[in-house]
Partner chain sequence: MESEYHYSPAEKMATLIADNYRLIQVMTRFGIRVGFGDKTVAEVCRDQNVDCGTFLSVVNFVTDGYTHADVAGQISVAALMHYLKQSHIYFLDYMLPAIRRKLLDGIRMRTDDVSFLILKFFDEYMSQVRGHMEYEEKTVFLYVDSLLGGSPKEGFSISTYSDHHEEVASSLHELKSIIIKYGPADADANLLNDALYDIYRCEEELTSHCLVEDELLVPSIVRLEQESGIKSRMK
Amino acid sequence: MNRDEKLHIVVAETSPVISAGLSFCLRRLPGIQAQTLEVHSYPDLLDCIKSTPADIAVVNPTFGGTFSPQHLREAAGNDLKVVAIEITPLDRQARSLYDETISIVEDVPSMVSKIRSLAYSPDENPSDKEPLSQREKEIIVLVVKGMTNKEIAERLFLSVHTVMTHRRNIARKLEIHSATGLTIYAIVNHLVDLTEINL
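May I see the structure of the chain on its own, in the form predicted on its own?
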């Protein structure tokens, strides 16, 4: 998809508060031109994606009772990306059915990164060009576990300055600038398990 084109996103959620909130956020993501449409029932969702070409469907996994992402993709008849709204954490098997997940506590940089990765090819997505190093992944895990820069430095035998430099590089590469955003990133990318996090 071309970056100058509008991204068409359908938000399927029975709660009008969550639906309106997600639509509001998606339309205001920096660097992404998104047009959203909210639907509140499974038949409306099917009608919508059959009649209006959508690029992304953001759907509550419990939407319509026996919701199937694959059935939705087949009904769309195009390259529809299906994103789960994570109100409570999904297990790995459920998560694997979706192209991506967005938590209701997702921060803006993380949402931007996820929507870009779904909407644009890798050569159009600068955040895909510079992968995290193994050391940066280790630091993310320790940050998510609640350790301070000093504790991380002691654990990894680094200086506090080096840890801070790694954290700046992580924030730049991922476009994530909060511990909450890093936590979501670490869970979604299987760097940590929920049981390892003090919530």
Second form
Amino acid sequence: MNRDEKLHIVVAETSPVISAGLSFCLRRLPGIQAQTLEVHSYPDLLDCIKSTPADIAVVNPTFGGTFSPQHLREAAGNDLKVVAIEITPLDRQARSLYDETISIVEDVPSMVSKIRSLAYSPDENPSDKEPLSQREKEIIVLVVKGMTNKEIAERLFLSVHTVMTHRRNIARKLEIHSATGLTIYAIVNHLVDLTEINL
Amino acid sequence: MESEYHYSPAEKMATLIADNYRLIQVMTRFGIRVGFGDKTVAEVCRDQNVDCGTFLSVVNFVTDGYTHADVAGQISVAALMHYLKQSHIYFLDYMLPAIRRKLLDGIRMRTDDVSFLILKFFDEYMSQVRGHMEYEEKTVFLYVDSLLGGSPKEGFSISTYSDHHEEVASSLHELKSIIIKYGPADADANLLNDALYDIYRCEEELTSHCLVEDELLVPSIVRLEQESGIKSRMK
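Same protein, different form: I have the form predicted on its own, so give me the form predicted together with the partner chain.
Time for the whole complex; same chain goes first.
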């Protein structure tokens, strides 16, 4: 999933204290924009994941009678990751049914790394501090001056496909998807001068 | 254990607002006026001619963040559409113009720097939102009117309803981060903060509005189509 989108996490737990606590922790994890929903019964959990697509369900393994992680994934119909809340340690067999486990004594860095690896694919992960390459900066300047991908490709002796790949990477690194947004970025970072562009 | 709704018709209207002040917006868009004393939700709705099932469906959805399987049966599509139209009016005629004014004053707009571009970004965004809402009113809402009137328009089904909802809220996310990262340093801090607070709130409300359309409107139209014998192509 995209880094600048919010992560949707459902916390399913009968104890309101554990549920609220976990939900609160998940929303404040540094560097992770999460939005949480709490449900306290199995019928509510099923209604919830069917109506509102979630990325991760954090569930108490002893939750409700017919509950099983596989059943939940099937009901969700998307790529839902199911995480067990470990109040008492689970055995290996039980653990293997889940994508991950979070213990109620888990520390923040460990929760962050677990949620990250569940939610983002590895190639998305290190992107946020990656600087723009020289080529990407050149392309930004040409985009801001109003050139089309085809014109940029001709000017830089690249294929249109390569230009598009560069543009996707630029959008991902800067979290800017619009031409006006790129123009602002380019001016503030002195890649172009305001007098050089047609507004 | 049965799934349970957060609020029932027997709840006091004032309790809803005391629990979550954001529900004032929902109330207003349904046309419910303040001054209802200690009356229950059912009583206030009856007095003010508001469909109670639809009102509570929206309230419960906004509160809990998800819907129950039987939700479509509680909703009057006409009442929900009226609510959504009122929301459109609120965003387009009230909230977005108010943010624009604050932004304009806050960034001390000049024509020779990025402050001008920030406003341009906002204007492009506003016309994108307007376009999206007009599309809904011209296609989806008209289609629903025709369904309710008993002679559904040919060639449209709710399953063809496009989902470009993501963009509506994500562009605001981009605007916020542009102002924070690249905004003019000589801006009026208080006015700009005010504009940013409003943008955060607007983003939340737009996201919630789009969710109401996806999670309440779409299922109730599917149900309506089934009742009118139209085979929905929804999965």
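Residue numbers count along the first chain shown, from 1. Everything numeric in this text was worked out from a predicted model, so none of it was measured. Each form is matched to the other, and the largest set of C-alpha atoms that superpose within 1.5 Å is called the rigid core.
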- Query: Does superposing the core leave A179 with a CA shift of 2 Å or more between the two forms?
  - Reply: yes
- Task: Could you check whether the CA atom of M147 moves 2 Å or more between the two forms, using the rigid core for the fit?
- Result: yes
- Can we say the CA of C25 moves by at least 2 Å between the two forms when the core is superposed? no
- Message: Rigid core superposed, I'd like the Cα shift of V192 between the two forms in Å.
- Response: 56.8
